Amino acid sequence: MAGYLRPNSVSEALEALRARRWTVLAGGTDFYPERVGKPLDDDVLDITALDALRGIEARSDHWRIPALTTWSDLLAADLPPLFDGLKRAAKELGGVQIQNVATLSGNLCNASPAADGVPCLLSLGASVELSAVDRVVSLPVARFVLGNRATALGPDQLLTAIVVPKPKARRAYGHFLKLGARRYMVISIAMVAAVAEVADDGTIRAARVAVGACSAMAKRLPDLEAALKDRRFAPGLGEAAVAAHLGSLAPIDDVRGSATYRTDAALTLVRRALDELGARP
């Protein structure tokens, strides 16, 4: 490595980022595999010892998920059914060893089109907290991830937390489905995350549906979300989804699947995810 620093506090980390450009290391489960067979010539800012960036908090109108929250931390957390989709993604993200060290924020900052966490966070309406020495700004996940391996994170900024707003409805449910060449520990061919906020009369007050691995970045489906609003929350929700709702996606051909296959698979996954979501008691 060209340089290595392990700060003792968040403020020390932010001062380091203001002084020079660093590659921030959280879990390292993306960082190291990408550099197999290559010299480690990055200047690494290792934030893994910053306990201030751990511990999920439920606040008055949101949940705060600090930057060093691992997928295992998420699975162990006492969270409502709104988070069921994100927890389901956590179970399918690598093996237990990876889940124990990989972080949600790292998955987000890596900004892979196939990052399992991104569609889930989009469906949750999540935002990110970006901290610098002299400011803290909030940015919706949809504006933070800009494309394949591209984010809005500035060179002097550290993603310090993911913030999930509490739903206005008393009942809210999340779901997640992914398609890969096998059941676990696989890069997604297509994936879908969905959230439904259910009014007291049993109708859908708000819905958010996002598709990943079918564009340079995961995308929500606003036309489908509008079609789901005010529908009865019940089995058969998937019938609301039609091919036109996926028109904003731009899947590619690669070794895991063709663009045509991805498009067909995404529609099937969307319908299945909505059917399974609507079957919740």
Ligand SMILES: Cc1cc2nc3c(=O)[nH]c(=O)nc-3n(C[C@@H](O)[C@@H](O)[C@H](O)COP(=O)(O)OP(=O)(O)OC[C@H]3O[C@@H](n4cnc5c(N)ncnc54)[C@H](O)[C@@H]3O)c2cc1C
Contents of the next structure:
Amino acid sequence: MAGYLRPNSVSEALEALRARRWTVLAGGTDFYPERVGKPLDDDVLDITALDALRGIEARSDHWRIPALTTWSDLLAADLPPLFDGLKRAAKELGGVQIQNVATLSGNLCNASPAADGVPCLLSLGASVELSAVDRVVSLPVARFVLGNRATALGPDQLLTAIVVPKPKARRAYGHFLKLGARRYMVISIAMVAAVAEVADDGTIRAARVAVGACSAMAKRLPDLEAALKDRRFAPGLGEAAVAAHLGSLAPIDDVRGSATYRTDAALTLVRRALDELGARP
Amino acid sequence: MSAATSFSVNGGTVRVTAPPLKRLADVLREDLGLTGTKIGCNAGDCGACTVLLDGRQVCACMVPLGQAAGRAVTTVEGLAEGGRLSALQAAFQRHGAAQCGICTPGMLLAASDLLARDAAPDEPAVMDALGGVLCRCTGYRKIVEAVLDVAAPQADSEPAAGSAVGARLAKLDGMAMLTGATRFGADAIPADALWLRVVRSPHAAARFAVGDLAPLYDANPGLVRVLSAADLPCNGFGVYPDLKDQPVLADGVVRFRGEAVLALVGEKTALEAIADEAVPVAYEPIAAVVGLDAAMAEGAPLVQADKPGNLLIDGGLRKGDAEAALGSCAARAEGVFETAFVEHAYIEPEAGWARRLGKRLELHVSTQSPYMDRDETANILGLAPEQVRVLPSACGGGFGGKLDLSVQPLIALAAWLLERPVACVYQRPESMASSTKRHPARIRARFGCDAGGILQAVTMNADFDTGAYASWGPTVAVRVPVHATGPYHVPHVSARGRAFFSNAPPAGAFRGFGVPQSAIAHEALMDDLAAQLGLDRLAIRLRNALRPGQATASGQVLQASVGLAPCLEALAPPWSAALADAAAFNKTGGAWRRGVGIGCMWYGIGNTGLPNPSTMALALGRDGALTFYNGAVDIGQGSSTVLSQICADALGLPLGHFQLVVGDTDLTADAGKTSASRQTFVSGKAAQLAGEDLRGQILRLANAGPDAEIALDGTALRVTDGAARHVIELDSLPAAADGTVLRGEGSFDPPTTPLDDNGQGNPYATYGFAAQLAVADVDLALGVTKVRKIVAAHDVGRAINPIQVEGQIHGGIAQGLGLALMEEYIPGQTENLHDYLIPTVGDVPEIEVIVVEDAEPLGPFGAKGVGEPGLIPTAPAILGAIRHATGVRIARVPALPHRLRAAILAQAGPEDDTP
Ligand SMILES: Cc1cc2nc3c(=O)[nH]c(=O)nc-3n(C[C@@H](O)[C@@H](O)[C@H](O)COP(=O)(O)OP(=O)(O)OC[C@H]3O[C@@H](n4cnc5c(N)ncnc54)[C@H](O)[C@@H]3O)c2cc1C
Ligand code: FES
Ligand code: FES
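Can you now output the form predicted together with this ligand? The one shown was the form predicted alone.
Below is the whole assembly, all chains and molecules, this chain first.
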């Protein structure tokens, strides 16, 4: 018979994870759809009563987004323009009833190639905080998500927070574009997240651009990022992007779109995202 | 593992003992009896289960009971305030925002979440709030209008006697939909029912053997019985009397993925605990015939052994000499157009329950065709039809998909054998895998006209993939040639319709029976001809529009109610304005290009050249009760309301007196199926005759003239004829066993003639006509299409209820948009509402409906049907707009972004701005 545990304290949860194998459950929006017409026979560790894992905090050199932060929480949070891309992803993810319960951390742990959160977090240079009874480790998102539905999460670990470093520059902007075949409730055919840190002289100090749904996991585009560095942060930024910058993507054909189309669309999305980013006042 | 969990529901505290992982939606429905919360997918995709959790909208199908502990849940049952509808519910009722009503609870809760935060939201905010709830009926516009209009005062509008027809009346059955009281197929299942779960083939084609079932029984004490093909007295069904080719349970061979193989009957929780792999069925896959090419190929494997060439039907029509006439045409256009399998995607999956009562069987199901269900089920079980009683539940959407049997024979068999009530509710993936689909078509057509743009000749060759079993394939293949020309006068026509079997779900009836597919072809070719001759696209259609006195392709001379020309004339001003707007917009440059397209259609109302009668009755009881016995099931399109309006005016009493008995095969006469847009026309006429019959009897009793007024006052029927007044005391009249003292009846079978060998005849008594224009923007770089506006002009004969007419058109447009842009069912790949996309609230554009009333003399008060016409011109209009914007003639729908982008890249560049 399936077990169910809904602890109130993180330490209790971590103890449980050390003792045996559990399926962690947060918003359940990936969990339940995978079990339509199937028995609900998992041993489930429901983490939604861990109140310590709620509430975004701005700290001296980073923001801490605890594991139970929902997409709606992100939308409501008072965050600087750096997070505009993540917020836009939040607004376009599923419908409001999904946003109200689904967590950013769950999106990351589920590690779908089409997870909208992953390119956003890559563009933010985020890391995850993984906690176990005996250790807390920090891992950059790029090393946490290992592939299609694969992460570096150990059986005894819980993702307790996502950590976003504060940019060195005073001005930093984020943007996100999603391509889908309908307006709401649609899994992305491709999506792009971009962040630019702008130096006081109006040049780009650092840029991070990531593309999702075009590889087993979302990928950053280091060559493009290098090309953007030191450019003026201004309209027309998109012209910096060329097809070769997207060479590391390996899209597939599926019902949502062909590989050729994804390659082509990703470049358009990257250019537009950068154009719109550069047009920020 | 069960545990006790306490939380609050609609203000009161409840304590539920159930597994903490149990979906809250199931807890509400099963443990608390709150069946107003609906389940359409169990996967977050449809939003039908939306409730408020601590005031915020969530999908109850993804909230574990354990997470509800200590929190406050609001369901639709908690919205009405002190027995009165809330302002939001009242606005829904006023605007006709509920059609079938299955999405309504979710919509109401999503909207109340928004309104609690923002009392006067704008349209984008409403769309954002409702974006997660799917509606397949309404096209969303009336729902959005209702939310925006929530603050308006409630108007009580009870039309006086004789003024129901034409009134913008709220649905008679609408209130119950808004409070959650309406009982759909899954909502009234008795607590002591056993459940039935179908084991389905994972292969498109395979032989199979069922292994030893003993271990399965041993491991699952709650499993009562496993039914297989051998248990069925007659293991075949199908909508044609001579084509019962689909087994209820496959017998050693499966012909499509999702085909039913076994039925497990037992306790609900026991069935849920059985993993698919635990059921011993050994499949031996065989080469599957997938798609038309494979089905038609020389020497293709046969899907059904006795159907050579995989051919189901080859139908055709010939008038004049199309080849010769084409040869002498000044302009000719041709093309091949392809469409995909399209899923009905009603939000209510198939559901129902059955019980045996001695020698009789009762079926409580969600259906479009109670009498056909009765006869088919009786045939399968070896019973007389009268032994089966069908009591239709409310139907949460049908669109043709609930014409065929689904759960009926299985629950009937189980209930009959086990003498226990047995229920079955399909999960979304099995609903999608096993139910019928719109026929994929490949249509090759040629259109030719003279130098003035007057059509001379049409040829059409339409091949349909009919899937593994016949279903409605013959209907589609016969209807399409009749409609091949589109709503235009063409002297020379040659048209052929064929349907081929393949290893895919049976293609059946879906709003339009093949005509939406052929409309894509004829409208593209009309645009081609216009372009060749430099004519305006609307003008060429108007020149060719069928007019009274002209003959159709089947040689039928249309006498009246041929309203395409007035539709086009009504569309002309918005058409010019839209073209000018698009030209101005495109001058501004940018990635988006704007286009305007036009689509026309006609549609024969009712069955094709076959009898299709309906009988209605209206009875006055000795107690003064006025009961309308209406066998036409209302699947959301509003027939219960519309037929009552007609009947009330024919009788001359206000609608308020009407009590309804709908679709109970013991109490109501056969009204035929709710399909082919026939209920308003056919059953409406029967309802009119029934009302007139009763009125005649009353007037005779009172010795009053035809213009006398009737009033019903308790058991007194007062008849006023000028100065003369009569009172008929109903309780003094001799009564039948059921208390009826006066009973009026009406039957109508529209006058048609069968088609001869050349497809000539008068297959329909009347036709609906329409023209729609679409404005769409296309992102050239991404191939994304955004439809901005639709203007829809429809000749409906007479709008008995304009709200319902608009609602049908809106809903049809949304489905037409889906057909054009996003819907494609691929077995095993788009088997859920996550991967199979239907339009959301944000995809349906502004819609302007222009109602043209070119009265049909045969119809009730001049009315004819509108159920299917709404959908048919939409895809052609949208594709025309895409072409106008990009120059690309789409030859295959849906025009998914990647296909449109490829087509844009493949052609030279956008055409210039000629209209
Ligand atoms: C209708 C619908 C539409 C959607 N649309 C989109 C969309 O547009 N874009 C998109 O990207 N996604 C979409 N999703 C998926 C999205 O809702 C999820 O990815 C969501 O963010 C997951 O969060 P959750 O809290 O619901 O995760 P859950 O379902 O609770 O868990 C997801 C997985 O992560 C694990 N997990 C969760 N939290 C932790 C933790 N703290 N530590 C360790 N493991 C953990 C779980 O064990 C599970 O394997 C959609 C889902 C639905 C149902
Ligand atoms: S039933 Fe919950 S979203 Fe469909
Ligand atoms: S009214 Fe919305 S699904 Fe039927």
